[in-house]
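Just the one chain here, the form predicted alone, laid out as structure tokens.
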Amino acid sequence: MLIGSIESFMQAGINSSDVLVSILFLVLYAVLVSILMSVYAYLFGWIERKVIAKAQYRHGPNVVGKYGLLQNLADLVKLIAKEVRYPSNADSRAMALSMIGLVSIVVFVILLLPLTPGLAATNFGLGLLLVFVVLGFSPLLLFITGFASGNKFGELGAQRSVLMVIGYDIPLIIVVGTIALAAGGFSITGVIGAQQSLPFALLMPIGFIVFFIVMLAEMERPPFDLREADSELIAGWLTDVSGPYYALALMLDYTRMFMGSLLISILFLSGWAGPLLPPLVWLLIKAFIVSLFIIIIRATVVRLRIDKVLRLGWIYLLPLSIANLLVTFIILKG
């Protein structure tokens, strides 16, 4: 069967050397993205602790390594060295599979995002649509993870995850549709190309604000961290987990922030466009600034109640996203 399939591919005119080159490129691209995600998670884990400590008049990490830069490494080693344990009433298989699914979704979305004009795992006309279709599975996995944790705090966090989707999903769809309207399609590189003269953050500032708020909710960053609200749910679905599982959850948290920062930079801040510096450097600088702003929000804004989140989504974000669509349509047609 395998030999017959290979022969049929060869007869169809596919060059085996081209296939090997494509596979090698995908592997190298995946390695590059993995390095970027790891460096980002480590760096911003340190930056977030320092920024929040500064806001609270504390020192933050300052003992292990220069300026405390090695504190995260020490914490990571300590967490990974602990025994992997699950509560007796938890569904360990569901927890493990849902966590693997969440990590896979985030990594897959990041792999879909082009880093430079010539550096992308794939580039096709419906790339932007595929990104948000894949992201749509995250709340389901978060729901499964919370209920599989085996404690009431995780179950409450799971219910909140689903309720938050009800609040922000429709405004998100409308804003993404408006971006596609302005760019003339759902191609991610086309979206960046359409911003060469004017970033979409200036063309549709209302849409930019709505999308930024929605991405905070999608990433479950404060003030939308209701699934793990420490003042109410102890740690939600992470209340009873062991060290290695908690380390993976922290890595997932910062990886999602990296994904959200890249999406905001690509869709509203012209992506890699910029003078003098290489395209990848420009994209990372913009993602760095967005991430820093996300951290500042965590240090300065109080957590919202779940009813306030739903009220924000339906009474404010939904009308604003519709207004953004109408204003952008008028500007483009004018």
Partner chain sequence: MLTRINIGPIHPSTHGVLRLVVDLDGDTIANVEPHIGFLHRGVEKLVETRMYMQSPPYMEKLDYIAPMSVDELYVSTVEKALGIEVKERAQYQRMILLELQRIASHLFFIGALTNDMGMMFTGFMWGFRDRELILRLLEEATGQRMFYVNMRLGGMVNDFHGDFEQHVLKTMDYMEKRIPEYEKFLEKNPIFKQRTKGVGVLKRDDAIALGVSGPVLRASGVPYDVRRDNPYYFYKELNFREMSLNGGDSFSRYRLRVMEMRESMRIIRESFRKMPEGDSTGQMVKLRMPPVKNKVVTVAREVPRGEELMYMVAGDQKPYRLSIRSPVFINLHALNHIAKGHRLADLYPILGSLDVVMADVDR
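Numbering follows the first chain given and starts at 1. All values derive from a computational prediction rather than experimental measurement. C-alpha atoms forming the largest set that superposes within 1.5 Å between two forms make up the rigid core. Compared with the form predicted together with the partner chain:
Annotation for Leu24: C-alpha shift of 2 angstroms or more between these two forms, rigid core superposed.
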Second form
Amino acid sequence: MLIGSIESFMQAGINSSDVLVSILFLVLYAVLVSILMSVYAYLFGWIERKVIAKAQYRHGPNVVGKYGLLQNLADLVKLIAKEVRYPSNADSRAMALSMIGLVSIVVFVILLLPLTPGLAATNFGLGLLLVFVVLGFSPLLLFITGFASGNKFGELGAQRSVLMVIGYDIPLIIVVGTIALAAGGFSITGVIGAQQSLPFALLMPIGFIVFFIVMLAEMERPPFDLREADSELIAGWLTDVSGPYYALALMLDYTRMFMGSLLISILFLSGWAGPLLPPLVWLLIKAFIVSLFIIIIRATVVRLRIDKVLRLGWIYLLPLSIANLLVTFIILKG
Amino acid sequence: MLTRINIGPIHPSTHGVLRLVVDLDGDTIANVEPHIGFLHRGVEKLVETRMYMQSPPYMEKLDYIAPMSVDELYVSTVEKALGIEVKERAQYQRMILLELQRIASHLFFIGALTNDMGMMFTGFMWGFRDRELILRLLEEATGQRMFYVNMRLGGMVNDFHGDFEQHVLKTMDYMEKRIPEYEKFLEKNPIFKQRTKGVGVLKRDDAIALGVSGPVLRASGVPYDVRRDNPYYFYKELNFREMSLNGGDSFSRYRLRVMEMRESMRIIRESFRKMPEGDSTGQMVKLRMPPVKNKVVTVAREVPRGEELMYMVAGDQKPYRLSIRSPVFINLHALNHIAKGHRLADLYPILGSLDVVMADVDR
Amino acid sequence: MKVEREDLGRNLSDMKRSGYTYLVKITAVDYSDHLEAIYILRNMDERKDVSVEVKLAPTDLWLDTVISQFPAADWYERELQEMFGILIKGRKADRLLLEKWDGREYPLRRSFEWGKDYERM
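Please show me the structure of the same protein in the form predicted together with the partner chain, now that we have looked at it in the form predicted alone.
Starting with the chain above, the whole complex follows.
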């Protein structure tokens, strides 16, 4: 009920005829979404530590706060309190701006997603396309951070990030195109509406798998964490990112996971559709399960090599995504 | 154009203070030059200034993953120089402890290898968890968890206590269930196979020419094992399999160590069966020894990392010269040959599969 | 087996041809009045070790490199150069492998005193 009233209040504000009021409500919405995102990211920082600790017969954080819940806060405070240092040959402005840009991209993408049926801040016909266009900038900013740090490890991480895009971007776009085909448009609410009878995960299982793998790479989760590759490149593109910016990078890890989980839930698991519980809760539950699955993957796999990522992208994912497109087309038209 | 990058000496995957200067052609390794010596303590010189039985603690610090194996080698060298016989029961006990040490070391290896390949510490923690059980057994037998110094001339510091056999056999039963889990965990993982199979191939002839030893040599198809081919203690009376794999790649080196753990367990069980009753305590630590003059002895042992050999010129009361052939020193030398032409990301699993311990490299 | 320094390369090549293909270790001992370099070789088929000893006068320390016959000798030779001051001919100038000495003092020689403060590089 509460969620419902907030929802309609917000929607009314955003749709207000006064441009100023509308902008004000949009900013308010962005702040609310950012808070939701931060809470989720913080929570998952803790859940990940606990789940991975379980997989490794450890206890995980258990000293700071109840069940170690405040451990991440302590880490955050530590990192924010630290001095920001740049190598002498780094372009500090480029590094700082691209780190902020990376987080902004994530926030922007989440803003584009309809979290509840009544409230879609920016629900317009080409939402789906815009999401992936914006997302396409993130490897670029990643590259800039690594390259501007003037560190060879950062540079290697940056190169890997660009190479990976070559590997996975085309299958991604083909799968997104298939979704648009099945939904009959690029509107995200339309995509959820089209899944009322059958979630796309069941309609196009191959596409779901391809999309999931690509999202893992997009989110920089293992086994696709080659650009960070802590045991190889020290921290890859993050090697010379320090202090608050590194805190931002850690946040980015989980906010991107939130974004990816939301995207997967919305595009393939019928988004907020579900009985009894309010739509927002349903969406968060689905995203939660997807995130949990991603974490368990992290605990069990070793890292792929860059040429194997390209191989995976071109030899497996690309044909699979095309096959998915054809099969879906036949199912829909046949 | 080659990019030169510097890895280490402080880096998560260099197994200690190793510095690698890597010339990269794009992402392909053109040349790796290991810079060693950060942990050089001059043990060979140090030993010359100490009386014979003052040195075992120093020896243990050489290979800190499997300390007892080097300690035992040193004590055996002194025993051979002074002409001291080891009690039969003590010989069996040394074999048991050394094989336990080998299992512990190989578990460490598996953990470190998965970590080098970017697994988020899971393999590492698993390996360490089971290694801890072995260390607990060693602590039970010697009183120390890591650095034992439990060898005396002619025997051990103390005999095994009454329940020790039961405890070891119980742990072995547990380990026998655990090892298939490791195999399932790693060998059924397509990414693990992709990253190790056919990566870092060392051919048989190259392995011999480069002088590598231990699991690295056996994984390249040369079944040379000091325990069998230059036997010491009662290894010749036990039946354990000749082990070698023909792959020569990182996967074979991993696989061979898993096989060795199984063999070690068999050796431990058999040793317990054959161990005679009696006493195994050695001589009291005496600093003064019967005089020997420039007697040259060479003793080789199969330590977990390969063939460790000590060349000792025995002097009066002190070693006149002690020269240590460290297996990892020469295995590391082969790194450039193995890693050349691979991707940068493969350098770490290759280094990991050589299982270097920098203290032993630098001596 | 004792060989003359001048014959070392030829002898080792002969040994290699007769099956001693594996170089176990190169080491040296300083006997004060002379030095001795020891090459331990192994026949991998017969599992037999043999050591080849070369006597060196302390005033005239050099050996020929055997790196072409035994690639494994590389680091051992560098170690000899560094620890005993035995010049290995036929190698290009090497970076110091283990120590950071300036090359005037050789730690494993008997004349090197344990505990004395030597100037570091």
